[in-house]
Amino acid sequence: MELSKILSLGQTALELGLMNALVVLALFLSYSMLNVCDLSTDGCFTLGAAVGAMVALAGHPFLSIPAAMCAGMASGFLTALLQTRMGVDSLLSGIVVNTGLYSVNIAIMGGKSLINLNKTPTAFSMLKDFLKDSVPALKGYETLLIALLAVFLVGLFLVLFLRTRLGLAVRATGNNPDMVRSSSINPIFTTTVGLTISNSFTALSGCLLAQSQKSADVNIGSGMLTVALASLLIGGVFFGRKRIPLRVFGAAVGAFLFRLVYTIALRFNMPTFMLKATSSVIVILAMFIPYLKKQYPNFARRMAVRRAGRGPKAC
């Protein structure tokens, strides 16, 4: 293979991986900080990218992002509601939302499954054209530019919010939601804080991946949730008992990771059907290699037991 083919294709894998490291950040904040996985994943990151193509058809690419991002703060709202103040369990109140955004992005996308972006202009292509003629050294790589930005301000932000008093309950409330409550911090309001912030992560991804391919699809989102799972169990592979800076920043080479594997499959010709098995793949390897590497020690004891037992007996 050809040096321009293999960077070309590490180029294409950095850009994707970017723009899913922001659902793997917000992951990490909704089930790694605060303990509750949020099945409305799938759906928020379609609201993302209808809010977002619907707004730059109008005429505002760059109004979309925070439009995608205050849709995704309602959607997260949502979720927290249904189980804080109406009891209903974490996993279901996500299933349900994420059914009920299926119909919610259509009507969005004005009845329509699919929104062509190819002669709107977006964040994307308006970059383009002012690298085009100021720097013309960036040219063709205004995706990974807008991308990168968005991880690192994303990710600055988590690492800051974290530190913070708020952050901190949000924390504790993953860690022992009676602790929190017994010490006179409400349990329902870090949760719909924790799901309202990570699911704004989630829209603006949405918003992102369907401004750069220059189209929103009513399926763009399926399937994310098991991505940013595999990619953020990855992450935690190498960064998982660290502190929070370089957990963020492992979240994001976990979902860099994730998509060149996926790139490799494709460069050699695997049958797109089989990305969905490769995922799941990808997700068991992931959970077993902490597993095995806990396991090694007392694996690695019992073994010198008995090699000890085998030796030479005294006459």
Given for the second form:
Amino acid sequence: MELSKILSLGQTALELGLMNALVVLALFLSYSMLNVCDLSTDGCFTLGAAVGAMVALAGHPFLSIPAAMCAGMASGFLTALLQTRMGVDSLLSGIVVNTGLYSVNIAIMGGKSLINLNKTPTAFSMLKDFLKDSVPALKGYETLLIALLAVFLVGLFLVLFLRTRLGLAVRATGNNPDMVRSSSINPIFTTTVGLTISNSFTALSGCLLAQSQKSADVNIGSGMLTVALASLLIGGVFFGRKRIPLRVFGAAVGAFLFRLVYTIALRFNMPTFMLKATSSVIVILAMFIPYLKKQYPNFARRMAVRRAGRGPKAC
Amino acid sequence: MLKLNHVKKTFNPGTPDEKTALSDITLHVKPGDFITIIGANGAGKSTLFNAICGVFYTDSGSIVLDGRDITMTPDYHRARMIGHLFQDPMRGTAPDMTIEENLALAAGLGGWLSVISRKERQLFREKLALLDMGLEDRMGHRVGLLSGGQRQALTLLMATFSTPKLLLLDEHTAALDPGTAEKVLKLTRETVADNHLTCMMITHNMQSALELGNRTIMMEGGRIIYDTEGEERSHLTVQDLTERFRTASGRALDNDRMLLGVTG
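Structure of the form predicted in complex with its partner chain, please, following the form predicted alone?
Once more the chain from above appears, this time first in line as the rest of the complex follows.
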């Protein structure tokens, strides 16, 4: 394979990795910090894509991005409301919102399941035109630049936010809610804040992906939670116990690594539809290996006892 | 200071598991009181603390703290006025966060978006140094790395950082080894004295129940069966207490931990 082709593949992996990194950062906040597994992620991702596409289609390429983020915040707020004030179980509230969002997303897209943005100006197409005319050296890098900027801003926001008293309270809520209460802070408030913020990132990611690939369809977000969780866990392998800024960086790196491995696998003729199975396997392994490490010594001892014929008969 | 008027609480009412945890508790705590509470397992001691803290709302009766009716105030609001320490050192701190971050949350200084300032850091360092456990040099360490005694001392500091009106100690030294327990108890005594705190402490150690504080309460079956202070209390011995228990409750005190006076 020629070098240029490898570079181009690397660039694609980096672009998609960076866009996924936004969801990974969202999960870093909700899953790693707040200890809530937000199952509305898939639907919220599509919501961002749908809102972003429709607002861009209406002729507001820049407004589309904050609009998508606001929609995500509303969705996150609802997920939080269900589990903190309406007695719905934490996992179930995510599932319920996710299911509901499917209809909402189609409704937003005007009853269609696919929106074409081929001729619609977006931040990507506008930057592309700008680069072509003014900075030819960066031609073809518009997706990369926007994704990089978005990840940088979101990452920076997270690092700064988690240092504030509110950020500390969000972290403590996932760590020990009793301690939050005894610090005179309402964990309902911190959970709501955390989920609202994290879902705005998820929606931002959906919006950017749809606009960069010039189409939004109602299934764009399906499986996104597992993919992002796999990336988050990969990042955690390298930066798990480090300080917050490094862990945020690790989450972004994990997203890139996941995409890179996936891109390479595609080169070796792995069919595209295997993406989701791959992410599932990675998540399973990331959970199973630490469990096995803990359990194996006991298992080995039990087997030794059984081999020696001293144990109770197997029933 | 603290007034409980006919407080009642029944768990699982109307089911076979129905249990009257607090039956008609009336208690007046005076400012500056240091009350020790004793009683067998299941007597309602911890339940009483949980009712005061707002872990659950009581079925009837009222709780008044410093002139304010807090009967229906949510727990995190009461936490501003009430510090609560548990037997389990893990309950009061967030293990994955640093000592400094834990203290910053408990101190509650500054607004939501403020970060830990140099001045606050200096204040934390001074307060930690008072614990005499070397924690002031480990402010960036995760709390999960600390020993039980260190965590409990830190929890005590956190609970009393912004001086509470009332400090509740629920056997907070029972899970520690004797030496550490002694040290945490000494810290507790100093903290209570220095800040003129009103304090209630559950203990299984009848000896320290009599030595510590100025008033002792005995509970059984969700009631206060004996309440003593002043002259009468100063002449009491552990023997007298067990005798009191037998006459008041109509049965012998069958708790080895209490009789043997295990630290707690």
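Everything numeric in this text was worked out from a predicted model, so none of it was measured. Numbering follows the first chain given and starts at 1.
- Taking the list S182, A172, A150, V281 and the motion between these two forms, the hinge point where C-alphas stop fitting one rigid part best and start fitting the other is V281.
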